[in-house]
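Take a look at this single chain in structure tokens; it is the form predicted on its own.
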Amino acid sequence: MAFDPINDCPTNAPTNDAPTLNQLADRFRRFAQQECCDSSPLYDQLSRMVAQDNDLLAIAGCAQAGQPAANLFFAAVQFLLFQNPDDSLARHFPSLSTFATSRDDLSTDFRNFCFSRKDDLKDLLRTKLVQTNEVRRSACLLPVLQMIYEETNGQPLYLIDIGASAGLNLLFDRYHFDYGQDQTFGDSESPVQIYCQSRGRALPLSATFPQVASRVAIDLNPLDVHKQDDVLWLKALIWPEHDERRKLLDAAVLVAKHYPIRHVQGDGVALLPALLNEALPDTRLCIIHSFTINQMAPQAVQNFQNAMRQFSKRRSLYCVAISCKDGASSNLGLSCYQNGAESKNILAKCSDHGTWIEWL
């Protein structure tokens, strides 16, 4: 699976040739400028620095092929430092200090905090993943879920999350929706407040939240939020400055403790047929998934789609998809597979980050 490191955003060409270290440099220059310049100035200046420091690069260098190596090599810098957060390098992050700058000196702790601890980095960056669970897109998918809840009358959902990360977004009807203009959803006691804008047409929804039969979340390496280094790993994935995003997290982490998702370990694409085999008959058939399929190579998009068409001879079925569209917004689209057929509808325009949904 390989990741376009310009916004974060997955592409369908894998690759298993390692980056030299020029094309890594290159990476981190672009992380900086088209990502971190309005998002993160930490990582903006860390970026730029990683780009001219070849030792640092050849540490980022052991990232699993495919990975995002700047995302994944500051996440696992931030794991790290939350494990440590006496050491002087966690002074310059906001994520650990509330008076957080960029000083003078934060080059020179920035290096001695990794090659402290290169053992550890190179350990983490060769075997995590960038699996950012991110709660606010659940926003987005909302509408598209009420909407197929309504039109097949009120029948419970059966939901398959495909690279779903710890499953956060499988508990959207455990959290509480502000739209702005008085649009509000939900259960407004949800410790899980989200608010994403509303532009545009009024979106489709009412008071009335889908029933939900089954939550069976499918990644190559679930996270349980159980487990405190799972959690702390997700935290990581976050940028310091985005201290919203952070409390959402935990939150939702909050939440899932007490609601179960069951959470299924392998590739999606080859699990997908015996896990809608197990539906109920009187559920739809509802798979989602965000920022998935950029990752998968091309033979792969065409097995996950022949899979739901041949399935679809038998039973319909759904799909829900936020995918990369450009630099600036992503698609949200909702694919009905029938008799073997499918028709597909872009419905709204949405930020990555589910901040804000365009219905279209």
Ligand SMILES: C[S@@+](CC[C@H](N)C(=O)[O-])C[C@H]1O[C@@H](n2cnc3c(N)ncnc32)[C@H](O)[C@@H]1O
The other form holds:
Amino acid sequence: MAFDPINDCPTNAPTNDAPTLNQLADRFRRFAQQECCDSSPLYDQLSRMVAQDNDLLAIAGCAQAGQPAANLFFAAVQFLLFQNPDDSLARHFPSLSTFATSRDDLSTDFRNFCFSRKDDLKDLLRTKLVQTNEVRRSACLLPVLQMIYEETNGQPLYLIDIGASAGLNLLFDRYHFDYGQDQTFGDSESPVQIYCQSRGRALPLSATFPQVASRVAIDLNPLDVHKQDDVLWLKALIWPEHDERRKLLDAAVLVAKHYPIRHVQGDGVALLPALLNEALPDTRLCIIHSFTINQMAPQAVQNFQNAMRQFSKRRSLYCVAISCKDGASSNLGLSCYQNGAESKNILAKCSDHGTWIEWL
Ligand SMILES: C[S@@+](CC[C@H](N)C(=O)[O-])C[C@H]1O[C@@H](n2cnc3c(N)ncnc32)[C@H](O)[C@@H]1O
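Now show me the form predicted together with the named molecule, since the one above was the form predicted on its own.
Below is the entire complex, every chain and molecule, led by the chain shown above.
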């Protein structure tokens, strides 16, 4: 399978070759058409503009190989804008201005901003990664984690999140969930109130949260909720119009400051065997990954699956995955690895950001 470095979906394999300006222009155009059109009028307009501007494309070309260039470019711009909220570009960003509307001077303000901070922008593009930590995906993970917990007669879960970013989804049992249709779950007083519309069949929710023995968050670059810059980067990754997601992130960061989890820096595939070996006995091993494998090269995905198969010859384990299916929805899958073999089920479809789930 191949991967698209523009968005989170599989289409073109990540490559170490720097894209040409024409290729980058295509990526920005597709980003506008496929991702922004219904979701961010501002990025839609800006992406089309960048696609026609070789000077801006040359800056965007500084993104690390394999990274979604348009996502990263706009996150870097918004990050700098959060630090310079008095710049005239801020008037166009709903994340910074209550009265932001589409204006004729958007193009001028955008170009001026990007060129006056060209060096900072390039630095960010060379060093940062697309690490959007979408807390609402917890609403999709919860029913599956409960299923595993029940199937294993209440053995506490040993959770390892590969590509965890700040690890916010590992704290799912501190959140409150409303799935509509009178299905609510968790602490109604939690600062993190997640609404995820359940479509179709009722979700197989049980009475309590699963017990968790351990939470390990692995990332190439773990983000730390105690570091202002990391939190600002997480915010900058959220598109300007998505105010509700920013509020949810703020609330989850607040919770995470009180419930520290174990963070491990490095390549999740390479580190996995050692981390699995460390897992406590009498726990149920459960690997989670959401929107991570789309950032891995095909061989790395293969190695990841082989590592789980190999380990399961000694001890069985589960893997819960949210992965991009197409532009319209994602798959929520559960694999059980036992005696070196994998059995996999797609349990639900869900939206990329966990705004809805459809149990199959
Ligand atoms: C789009 S974010 C998703 C974050 C989180 N799983 C969520 O759903 O909110 C993908 C994360 O995977 C991480 N990542 C990508 N490849 C990785 C690898 N080989 N090992 C560890 N982390 C990786 C990135 O650094 C990034 O933080």
